[in-house]
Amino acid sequence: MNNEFLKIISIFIKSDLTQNMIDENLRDLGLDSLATIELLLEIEEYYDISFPDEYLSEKTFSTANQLWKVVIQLVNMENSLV
């Protein structure tokens, strides 16, 4: 996982995500329904991916290590169609 990557979730939870918290629950971190939605646009401006709708599920945001897990899945995919 990336440093750029946890700067982005930190900004949504307020905090500064560090690589041992990574498995911490984002909602216990401060991430609401609002601040998921304005996450997943960040998120997708940035790695240049679109979350298929099966993604958007509370297990994906869950943590953000289970979050990196997704985004590493999707890039790979957008990058197997170029």
The other form holds:
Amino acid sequence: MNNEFLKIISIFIKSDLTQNMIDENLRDLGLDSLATIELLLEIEEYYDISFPDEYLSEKTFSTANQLWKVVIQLVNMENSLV
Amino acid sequence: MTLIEDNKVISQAYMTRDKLKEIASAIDSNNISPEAGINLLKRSNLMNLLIPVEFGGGGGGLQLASDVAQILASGCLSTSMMWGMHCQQIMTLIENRNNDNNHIEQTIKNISQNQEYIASVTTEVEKGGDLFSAQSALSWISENEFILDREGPIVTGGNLADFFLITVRRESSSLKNDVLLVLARKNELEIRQLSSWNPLGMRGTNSNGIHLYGKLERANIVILNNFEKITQRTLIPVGHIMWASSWLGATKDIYHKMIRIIRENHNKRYSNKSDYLYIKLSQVRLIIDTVDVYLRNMLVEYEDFRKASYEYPSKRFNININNLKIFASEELFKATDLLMDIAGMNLGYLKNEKIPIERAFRDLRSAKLMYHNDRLAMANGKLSLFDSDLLPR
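Hand over the structure of the form predicted in complex with the partner chain; the form predicted on its own is what we had up.
Below, the chain from earlier opens the complete complex, with every other chain and molecule after it.
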């Protein structure tokens, strides 16, 4: 997981996200519902991807690790289309 | 129907919707007959969804039909409206037929087996869409035979109909509210086109004016007495529910498409962080959700009424079902207007490949004119005089 990704998430939670926190629940770290949407938009813009509707679930945003897996998958899909 | 069967119907509706999407724009642009859309519905076995299993039908309920109408409307509102009105005619036949009329029962079985389409002929030049009266009268030749000679200035899907369900006055000396309902197969009638359909929206319904003439028999009469009861029990509630469902489905579709466009990165001009955008989107969502909840509530109220076996619905039900039509038609049009504001000139006002807002806007503009809201508002104002104590009891 790259540090830019951690930095983006850190904007929306109480403390700086570090590599050893990537499996912690983002809600517990202060990511509320509206912040989740802000985070989604930020990630989409940064990585130039769009989350399909089926990925817009609690599970996707449960932990940084989980979210990163989805982002990587979407980035790869995007690249394969180019 | 079981839940699994319901789910199969919903899947079928989505598959049909996807095909409708491919043809909706061309039908609208070229003002051509929606034959392809109706044929898709027939091939998907949707024409007999509401016909009971004992008549060879799908045995589905009105809640399921409402859901299907929403899904179809997300592909083509014109086709969905035609299907919704067909469902209205089916429910009217099923629920109000004379039990001793074998001809009608056999016809229902045939309609079911052949996936046939029923158009309704209720409008007349002098009375407009008023369901409770008729001008044209039957000319009786004998005890058993009569001549039907009837003009319909707006007949939705008339050129594609396999059957017509027609309101007429019993005879020339009858009062204008002495209305009969006649069911005639296309080949029992001479059909002449009176006018062509070139409207602002709902172009795919091809609602040409037609003239119907034919020698028919008493067995063609579905409802011989007390037409007002049938109107209140079936025609109006089912009609309003199916129309509202279709309008709601079309609006949900462009709302969903709009948000997808906003979220595409190359459309950053919509500025994801604009307060204006979020406020407008929330206003659209409020309308959609409110109509959705009201529609669901009316489906439950209607089911309760049917189970209770009262002859007539209550005045409160009449007011509520009229309000469903008034509210859905006016508010969902406002929602398309708001979505056009959000989309702007290129993706909103102009026809484009991404989102059919301008078509939905034109289509939804007709909603309050169909069985005009002013007529319903007049009725509701009067009915309110008899039902004004709304506090809980």
